[in-house]
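One chain comes next, on its own, written as C-alpha cells: the form predicted alone.
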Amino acid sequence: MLDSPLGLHPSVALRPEPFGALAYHYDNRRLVFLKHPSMVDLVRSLDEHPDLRSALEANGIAEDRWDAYDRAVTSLIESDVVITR
C-alpha cells in the first residue's frame, strides 16, 4: 500500500478522543477505533499526499514502523474507512 494514493472515505467522520479517534462510517454505520493519535494524524493527512509513503514521511513516522502502519491502513481499507483515490 505504500505507493497507493489513499484518502479518508467521504462518508466517514473522525471524532477526536483522548486515545485517538472514533471513525464513524455514515453509509454502513460501522464504528472503528483509531487507538493512537499518530494514526489519526496520518489518516487525516492522506488526501494531502500522493501516496501512503509520502504521508508517513510527512507525519514523521520512523521507517522501521512503516510495516505496522501499512497493516493498520490496510485494515482501515477493509473497513471502508480509507479508500484508494
The other form holds:
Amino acid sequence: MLDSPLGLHPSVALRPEPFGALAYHYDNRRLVFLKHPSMVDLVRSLDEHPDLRSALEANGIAEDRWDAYDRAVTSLIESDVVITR
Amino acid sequence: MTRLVDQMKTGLDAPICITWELTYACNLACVHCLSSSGRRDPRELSTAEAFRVIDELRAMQVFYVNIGGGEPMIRRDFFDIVEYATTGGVGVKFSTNGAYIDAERARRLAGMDYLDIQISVDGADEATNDRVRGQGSFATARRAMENLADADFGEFKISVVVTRDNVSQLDDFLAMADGFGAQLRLTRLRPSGRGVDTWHDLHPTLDQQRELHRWLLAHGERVLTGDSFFHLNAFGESLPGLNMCGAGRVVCLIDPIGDVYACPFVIHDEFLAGNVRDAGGFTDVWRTSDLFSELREPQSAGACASCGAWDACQGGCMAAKFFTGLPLDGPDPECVGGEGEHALTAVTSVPKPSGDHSRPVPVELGRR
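Having displayed the form predicted alone, please output the structure of the form predicted together with its partner chain.
First the chain shown before, then all remaining chains and molecules of the complex.
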C-alpha cells in the first residue's frame, strides 16, 4: 500500500477524541475508531501527498513503524474510511 | 496503551449515540413501553427548541440520533425535525409502530438521505405480537413494511424486543426481515416504564437466554443488537460489540420535555442529569453534570467481584437492576449464573418510573 495515492472517503467525518478519533461513514452508517492521535493526523494528511510513503515521512513516523501503519491503513481501506485516489 | 473500551468508560466529549424521544403521545399502549407513553406531555419541546437541540448535536459532531417516542410520527413537525437534522449532517434512525407510514409517506421517506427506519414488532405472528403491542398492531406494522418496500425505501430495520413468548421465533423474524430485504434488530426487554409491571412474566428464562446467546453468536453482525445483550457474555464466548454499559459515557436519552437521562431505560429522577432548556443547553449537561461525571468514574464490581465472569458481563444492565430493586453493584436480574434470580427473592420494594403518560385505561398483557 506504501506506493498508493490515498485519501479520506468524502462521506466520512472525523471527530477528535482523547484516544484518537471517531470516524463515521455517512453512506454505510458505520463507526470506526482511530485509536491513536498520530493515526488521525496521518489519515487527515493523506490527500496532500502522492502516496502513503510520503505521508508517513511528512508525519515524521519512524520507518520501522511503517509496516504497522500500513496494516492499520489497509484495515481502514477495507472499511471504506480511506480510499485509493 | 489503555484499552479503547476503558477510554470509553471515562466518557467522550460528545455522545456516540443519542436516543431522543420526541413525544410521549402514542396510538398504541404496549405493555413493556420503556417510557410509559400514551398521552402527550404539554411541556413537550417546540419545533424551534427541537431545532436548537439539533444545532447543538451538529456542533458536537454527534453523527446520528435515534428518534423514538411514544410514536414520533404523531408530531405534526416530525418531517420538519427529521429534515432539519439530516440536511445538517445529523443522521436519523427512527423507531415507529408504522401506523403513519402510508404509501405517500413511505415515498417521502424513501426520498430522504441519512435516514433509517425501525419498525417495531414483538411477535412473528399476529397473536404473539398483539398480546404485547395491542390488537391490530401486527397488521399495521406489516402494512408499513409493505409500503416501504413498495416505495423502494431500501434496507429498513425490523426491531424486536426479545421476550419469553417470541424467543422461539427468532428464525421467523429473520425470514420476515429477509422477505422485505430488511435487517433484523433484537433488543433486550427491560423492566422500565410499563415494563416494571410485565417484566417478570415476559423476560426470557435462563434456558431461553442460553438459546438466545447461541443464536446471536451463530448470526454474528448480520443481526443488530445495539449491544444490549452483553450480560449473556458470561455464558462464555463474547458477542460482537463494545461489551459495556454506555449510560452517560457514550449514550444518553433526551426525553420529550428536554430532560436528559443517562440512558433510554432509566427514566427516573435518580438518573436525570439536566434539561436541554438549562442555560448551557445539552452540551453542558453532557460535559459537566454531576450524574454523568459520576457514571464515568470506575464502577465497583461489588457483590460480583469474586465472580469469574465479571470481565465478560460487567455486572449487566444498570437499568434492569434499578427497576427490579437490586443494588447497582451486584448481579443483573438476568445473571446467567442464577445470582440475579437469587437476589430478586430478597427484594421488598422496587422504584416507580418517574412519569406515567399512559392513557387512563388499564394496560394489561393480552391472553395467550
